[in-house]
Structure formats: C-alpha cells, structure tokens
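Only one chain comes next, encoded as structure tokens, the form predicted on its own.
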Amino acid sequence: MRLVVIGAEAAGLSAAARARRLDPSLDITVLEKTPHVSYGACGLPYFIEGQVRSLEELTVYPVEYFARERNIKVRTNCEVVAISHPRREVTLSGGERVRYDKLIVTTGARRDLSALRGAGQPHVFTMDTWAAAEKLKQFLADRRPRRAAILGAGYLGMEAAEALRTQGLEVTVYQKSGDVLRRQDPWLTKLVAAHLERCRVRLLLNAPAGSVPESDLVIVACLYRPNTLLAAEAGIETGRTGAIRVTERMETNLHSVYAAGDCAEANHLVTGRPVWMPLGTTASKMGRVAGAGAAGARERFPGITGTSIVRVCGLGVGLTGLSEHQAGKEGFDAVSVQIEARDKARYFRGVPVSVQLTADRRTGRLLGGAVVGEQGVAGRTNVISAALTSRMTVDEFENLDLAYAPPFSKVWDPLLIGAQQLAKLLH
C-alpha cells in the first residue's frame, strides 16, 4: 500500500509520522517542492530580530532523520505539478510520475501577490518561508534600510512590526480595514494602536495598498490564500472560505484522498461552521488525523476555537473565540465586557491585564474572549478555549476553580472578574 504526501512542513510531516506508527508496512513517500523540510515557520520572525541566530536552529529534524529513524522517504526539491486521481498518481515538474493508493495534500497556504503593484521589485519581502526569511536578511546586512513599510496588521505584520524596529527602522504599517488581527474588535484596535504608538511604530488603518508604498523596504504581510490550484485542478473540492473541504477526518470528496493543514478547512467549535484559520498548531493536529485515516485508522479532528497569540512590541495578545462583532454576525446576541486588573498582589510587583470576554445574552454561553498584557497571557487565553470547547455559560466560567497564590495570581483571577461583570449583563 503507497501512501504519498504532498508537503513536508507541520501538516504532512504530522501525517506520515503517524500513519508508519499505525501501519508499519505503508510505502510512505513525502515530496516537498523546496529544500527544506521540518523546520519552526513561526521562528522565521525571530530570526529576522536576531534572537534567533541560525535558520538551522529552526530545523526540528534533518531529512535523513526521516529514513533512518521512520522508514519514511522525504524528498526535497520535488514539486508536484498534476494530480492524476483517476490513474493513482502524481506527476512532477521534472516529468516523473509517483503512484500511490492514498494521498494526502498538505500544500499549506501561499502569498497572491498578483493585485499588488510593483511587488516584484528587489526591496519587496515576504517573510514566511526559509528562502524568503534568508533573502530578508540579506538584504538588511547589506543595504542597511532606515524605513520599512509593512503590508497588513495581522500576526505576521506584528511580528514583522517588532522585529524591524528592534534592528533600528522606521515602521510603518498599513492595514486595508479599519481593525487589527482580523478581530474587527474596536477595543483590540485601540489597545494595539496605542501601544505600537508608544513604541514609535506607526500604524495606518483604513489604508488599503494597491502598490507598493515608497519605503527603504517593504513587508508584504497580506494577501494570503490557501494554496488550492494543485487540488482544485485535480477535483478536489473547496468550500465556502475557499480552503479544500474536508470531513472531521480529513476526507475530501475524492476517496482515498486527504487533506490537512494551511490548504484545508476546520470546523469552528463555537459557530459549528468552517473557517479557514492557517496555524501551525491547528495543521499538526490536521496532519495526524489524515494520517490515521490513510493507515485505516477513524480518528476524527473535531475543530478549533480559533485560538492565537502574538507579541507585538513585547506585549503579549491571545485571541480565543468570537468578539462581540463577529459574534453578532454569527447570529449570535452578543455582549461583551472589558476589564483591567492586575495579574499578581501589588506587592508582588504585578502587572495589569485587560481582558475581554463575549456571550451570547439569549443563553448565557461564552464565545469567546482576548487576553492581552505583559505576563501570564497564553496561559489566560488557553482556559478561555477550554471553556470554549466545553460549552461553557459565563455562569460556570465564573465558578472555575483557578490556582492562587501570591507568587503567581490574585485570589480573583481577571478572568473572573470579567466574568463577575459580563454575568450583571446577562441576568
């Protein structure tokens, strides 16, 4: 039995792994189109800052790995150019054709810079692959820009914001919407606003880029799609977000054939519909489940609640759920509350949090809710999700049993503080 792999980052790494786990005797063959395979994306970032000293340091494991200690073949620099289902096979850039008996895409997501102005320039950036990352620091040592414009305020526009500024730039970011991290949150915007003002980076909102400003160096930080056309033309099916549609096991509509992670659909825990969230933590989950199928195995990946988390300028934002906006789109009655407490006793110098958390005023269910501060952000926003994924009422939230003691929390966590203040809402 050949299983085939299209992709070997997060999602189709993830795959092959667990479908030898189940089924020693698969032909298991990853084809990745690049050279390298196994590394942390999300550290590209940092590496641009300069915490990060190597990309080598971002390699989880070397392709020989996969061979010696898995029994899986990893090819490099083997790009997938057809998909031929009807005859079990895939066809190459250089002509070779692989057969296989079940396939799993992980083709991951790409820049669709083809509506932007002047993108192909030589001071125009990506910044979300090895090549890209490596070109990008490259060009800093040697051309030494002074200003930098970066396209979009969503995660990697954030990351991108922080890390030019601490090699000395001028930042400016300009958004197309009038909201940052794609919340459309008035509140978050305004927060992050003020803070990247504080840091002297500049942030421009309702300003849409059909061209590439006039900078030293330029960040195209938007215009991210699924990377679909390879399944598309091959017949597999996309859905409403334009992502492949999948099944809770990582079906397509084509039997035998999967797909996970950045190119495919999950089903959002809290609307019950699918939506198209590209992480790294969402792909790996994705991959395992498509692998098992692939094996014979029926696990199901039962969605997310569409939790994040960045640091933009060294303030920590973890985002889980709807805000109160997106909520009501949903068809939810939404409300929504904002507080600001300290995470610790004063006198052991502890820090605010604001956090924010949205219900829905017919039933009293959480939808979901934003952490943002110094300290103790990811844990925070992590109980949110679970109680999100638990289905909980802002009643039981209320009541959750938190850890204190004054090293670490205050006798009322500011969760439940918000939650004390979203239940006079609700009742």
Second form
Number of protein chains: 2
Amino acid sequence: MRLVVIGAEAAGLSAAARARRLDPSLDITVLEKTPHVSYGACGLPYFIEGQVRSLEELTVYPVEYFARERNIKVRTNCEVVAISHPRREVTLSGGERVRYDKLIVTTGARRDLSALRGAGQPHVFTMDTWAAAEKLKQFLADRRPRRAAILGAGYLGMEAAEALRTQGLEVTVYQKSGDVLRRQDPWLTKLVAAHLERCRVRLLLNAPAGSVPESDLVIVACLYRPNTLLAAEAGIETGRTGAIRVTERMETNLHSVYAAGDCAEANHLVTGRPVWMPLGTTASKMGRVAGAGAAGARERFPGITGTSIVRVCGLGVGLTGLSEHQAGKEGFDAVSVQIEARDKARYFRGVPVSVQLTADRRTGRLLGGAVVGEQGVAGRTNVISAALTSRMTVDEFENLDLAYAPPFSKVWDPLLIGAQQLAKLLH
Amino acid sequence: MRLVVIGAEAAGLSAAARARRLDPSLDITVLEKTPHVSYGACGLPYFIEGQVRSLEELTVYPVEYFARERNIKVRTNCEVVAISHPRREVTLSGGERVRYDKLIVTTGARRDLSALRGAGQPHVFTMDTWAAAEKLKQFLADRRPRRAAILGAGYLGMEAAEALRTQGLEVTVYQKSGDVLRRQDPWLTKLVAAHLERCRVRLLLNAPAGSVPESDLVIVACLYRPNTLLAAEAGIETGRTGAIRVTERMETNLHSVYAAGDCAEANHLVTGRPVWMPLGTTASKMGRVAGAGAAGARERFPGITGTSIVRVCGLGVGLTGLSEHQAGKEGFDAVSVQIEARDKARYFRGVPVSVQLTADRRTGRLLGGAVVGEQGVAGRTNVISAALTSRMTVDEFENLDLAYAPPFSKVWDPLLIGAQQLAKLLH
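With the form predicted on its own in hand, show me what the form predicted together with a further copy of the same chain looks like.
What follows is the whole complex; the chain from before opens it.
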C-alpha cells in the first residue's frame, strides 16, 4: 500500500508520522517542492527580528531523520504539478510519475499578489517561507532600509511590525478594513492601535489596498489564500471558504484522498460551520487524523474554536471563538463585556489584563473571548477555548475553579470578573 | 430585615457585599473577633518572606470602607460565643446580644494544637492570621533563629519553607504521611522532594508527629480543621468531612442560616461528593452565593474541581481534580501518564513543564491533572480544571484548540502531549 503526501510542513509530516506509527508496512513518500522540510514557519518573524539567529534553529527534524528513523521517504525539490486520481498517480515537474493508493494533500496557503500593483518590485517581500525570509534578511543587511510598509494587520502583519521595529525601522501598517486581526471588533482594534502608537508603529486603517505604497521595504502580509489549484484541477472540491472541503476524518470528495493543514477547511465548534483559519496547531492536528485515516484507522478531528495568539510589540493578544460582531453575523443575539483587572497582587508585579467575553443572550452560552496583556494571556485564552469546546454557559464559566495563590493570580481572576459582569447583562 | 455575618474575611465580606448589592434595604452587620478585616491571609507567607513589606499592604478594604461605601456595619473585636437560633440572636463575648433574621456563618478554619506536645512553647508559631504573622516576624527579627522546623508539607508548609529559606534559615519540613500536598501521589512527591533538595530544604516524610521537634523555630502548618464549634453548639450539622454541610445555595440544616468559606464543605465536581478544601477563591464564591441567598435571591455554587496552586521555592505546582490514587479510592478505574516537555521554543527561553493527567479507563473521562514548572503552570492547570468541570473525555481534551505562537507556546502544548500519551493507554 503506497501513501503519498504532498507537502512536508506541519500537516504533511504529522500525517506521515502518524500513518507510519499505525501501519509499519505502508510505503510512505512525502513530496516537497522546496528544499526545506519540517521547519517552524511560525518562527520566521523571529528570525527577521533577530531572536532566532539562523534558520537552521527552526528546523525540527533534518530531512535525513525521516528515512533513517521513521522509514518515511521525504523528497525535497519535488513539485507535484498534477494529480491524476483515476490513475492514482501524481506527476512531478520533471515529468516523473509517482503512484499512490492513498493520497494526502497538504499544499498549504500562499499569497496571491496578482492583483497588487507593484508587487513584482525587488523591495517587496513576503515572510511565509524559508526562502522568503532568507531573501528579506539579506535585503535588510545589504540595503539597510529606513522605512517599512506592511500590508495587512493580521497576525503576520503584527509580527512583521514588531520584527522590523525591533530592527530599528520606521514601520507603517496598512490595513484595508477598519479593524485588526480579522476580528471585526472595535474594542480590540482600539487597544491594539493604542499600543502600536505607544511603540511608534503607524497603523493606517481603511487604507487603499490596490497597490504597493511608497517605502524602502514592503512586506505583504495580506492576500493569503488556500493553495488549492492542484487539488481543484484534480476534481477535489473546495467549500465556501475557498479551502478544501473535508469530513471530520479529513476525507475529501475523492475516495482515498485526504487533505489537511492550511489548504483545508475546519469545522468551527461555536458555529458548527466550516471556516478557513490556517494555523500551525490546527495543521498538525488535521495531519495526524489524515495520516490515521490513510493508515486505515478511524480518528476524527472535531474542529476548532478559532483560537489564536499573537505578540504585538510585547503585548500578548489571545483570541478565541467569535467577537460580538462576528457572533451577530452568525445569527446569535450577541452581548459582550470588556473588563480590565490586575492579574496578580501588586507585590508580585501584577499587571493589568484586559478580558472580553461574548455570549448569546438567548441561551447564556459563551461564544468567544479575547485576552490582552503583558502576561498570562495564553493560559486565559485557553481556558475560554476549553469552555467553548464544551459549550459552557456564562453561569458555568463564572464558577470555574481557577488556581489561586498570590505569586500566580488574584482571588478573582480577570476571567471570573469578566464572567460576573457578563452574567449581570444576561439576567 | 437583619442579616448578621460571623467573620470578616473572604467569605464573610463577599457575602455581605453581595447581599447589599441585591437588597439595599437590608440591615447588615458583620461581627469579627479579631481587630483585622478584609486582608488577604494567603499573602501572609510573603510578608514573612519579605516580598510584602507591611501587613497593611495585604488589606483590600479598610474597615471604615464598609460603613461609608456599602452601608455595611463591620464590628471588629466582637467575638460571637453563642448562636441561639430559636431566639434568632447571637451572643458576643461581652454578653451583648445581636438579633438576626438571616445568619451567615463564616467562622473559617483553625489549627488544633491540643494533641501536639510542646505546642505551647514561645518558639512555636502558626502563620494563619495577621496576629500570628506579626508575632512570627517579630521573633525572626529579635531572636534571629538559625534553624526552622515546619510541621506539614501541605501548601502552607511549602510556602513557609520558601519564606524562611529566603530569610536564610536552615529549614526542615516534617510530614506525617509519605507524600506532599495531600495528593497521595508518588510522582508528585518525588518531583517536589527533588526540588526541595536542590533548594537545600530538608523534607522528612513519614515523620513522627506527636510532638514539636527540636529547633530554634517551629511553624505548625498541619492540624488544620474547620472551625465549627460555635455552629455545632447551635445545632448546625456537619458532614463526614467535619465541616458544615451545606446545599448548593449554602443553606445549612437551620432555616435562614447559611455557611460559607473554610468552615463549610463543597461539592467535588469530579466525584459528586462533599469535600473540605479550604481555599480563598472557593470561600469568596461561596460567600457570594450565601449573601445572595440571605438577600432572597436564588443563586447556586455548583462546586469545585479541587484546584490549587503553590509556589515551592520558585517552582509552580498546580493541582486539580484527583490523583490516580485518589481516583482509585473513589471507585474509578484510574490510569495516569506523566510527561515532561518544553513549554516554548528554546529561542524564547522555553523551560521544561511536567504534566500529569489521570483518566477513568472505563469511560475515558478525565479525572485530574498536575502541572509543575517554572512558568505557565496556572494557565495549564486552569485548562484542566475547565475540562473537569464539563466532564471532558481524554479524546476531547486531546483536540483542544490551544493558543499557539512561538513567544507563548509550542505547536503541541505539554497538555496535548500528555493527552496523546494518555489516549494511547485508553484505546
């Protein structure tokens, strides 16, 4: 039985590893179009920033590891240009054909710069791949640009802004819409905008988006799309998000063909509808399930709560579930509160943490949350995510038994203060 | 309508404040036997350690605040010596009688040193109250003891050990049983013991417990009991734990009499049975519900997952739910895993975090967890607590959508790695 995996990043390698573990007899080949495999692309902004000194530091496993330790063939510089499912084979750019019995598509996502005027200029970069980061780092060293324009105030835009600000550049972030981090949340936008201003990063909202602005250096951190061309040509269906439609076993519409990672949709646990939120953790989880399926096991990926976290010039911003506006668009009778509270006693260097919680007025169900602060952001965001996963109501959330001791927290955690305020609006 | 509250710490003052908010017309009196109200007793170890410079820093609200801002009479140095429920009155030590329509008992907990030989000596202290901490601090300054013996390896014993070690003393902790932190968990005991050894704190397990050991200074951090004498004499029933039995509305067996805080039992959400786990957060939550009840509202306190956190010489130890041994005693077919994993990438100063997860083999339900490490302990413990609250299975837990970005976490959070390992044992 031959398993072919297209793509050797988080999803593809998780899939291959899982399949191997479940079926030692599978013949597994992973085809990767670039020379690089198994590196944490999420770490690229920190390479630009200087925290990561070399790209090799981001490599989790060297390419030899897979053949030697896991009996997985990983072929780099192997671009798949066509999938012929009736013949159960893929064609590589050199013309070679590789046969499969099971196929896992992890083609990821890409920037579509076709509609962006001026994108072809040599001072315009993306930051998504090893090669792109390497080129950008070289440009910074050679040309010493003074001003940078970042297109997009999503998480990559925020990471790029921090990285370049740390490198001493004057940074302007251009965002087409009126809000940041794709959250449609005026409260969050205001918090983030104020913090960027304190860090002397310019944020231009509702900015014109058709062409590259005047600057010494431009980073494109928008126009991100699921990379589904290959799949679409092979008859693999995409959903309303534009990403590949999959079952909870990561099956596509073609028998024996799975998809996982940034090219695929995921079920949103709050809305019950498919969404496209390309993130490394989701990709790894999807990959495991796809790999299990290809090896004949029946695992499932229930979906995501839409959790993300980003550092914005030292400030942690954690998001999960839906914002009030997003919840309203999904048909909920949404209501939100925002509170700010110290996370620890003053004598333990407690700092203010902002918490936003959103619920459905009709059912009291928690729908989403945001946590913003210098510390304790990931843990609190994750507590909200766990609550969303089990469809907790605000009343249940308000009574959560959270760990308390002065070096770690206050008697009333900011999460519980937020829940108390929200409960008042519901009763 | 007259509401009398006995005790002016977390539970009592939360109760009074909640009752006032819900019923502006209530006549509310809080009777406190000591001169001190509304201080965070949990901060006392950090006063001994030196992190908190004066006890006044621990005061949340000064006593005047309650009369002035909340229309709540708080009377200090007022010890209640009897409750006569048939007459709806309490008697103070001076003989004065105070009438009530509703009564809330928050008499807390106390050390019962009656069976401890040598406990009356002047170098033997507790660390539970303002007065005790003041005396101890004075003793440290006046006598400059070189060696300290701490009786009990519960959370207060651990906090006392850290405080006195920081003050430069040679510290020995004596624990009657063979384990620490009342967890009956050899893995945890081993981790904590090894860390104490690195910090040059001696831990003697299975130590004789009948008398005070030879030392310059002795801290009694064991023999803690619910303070129910007053209640028992008035006919208020206690449960099998020795603490006051309450409903989820914090009602006692006597009509119009509520109990809350360290003197009361709480429902354990994992076992469904009452337990006695005196902690500040639980006390505050219980107080709110008791206060609401006394004001005629019908709120409920569903219970606790048994979450606690303690700093042991710089190491965070978070516990929630049941250990494997405890789960076995409660009739579960318990199985545990322990893993150690880095919490962040090396380039973001990631450190190892140990995670233990326990589940029921029959149902796959998660029953408890422990998190030990230098950072990220509270947040992860709280995620497990939230999962326990909603009776999550290991399979559900394994798929939690946790926040990931390199400054905050790894793609596979230690919690998820633990869940994957545990899932393997269950399938």
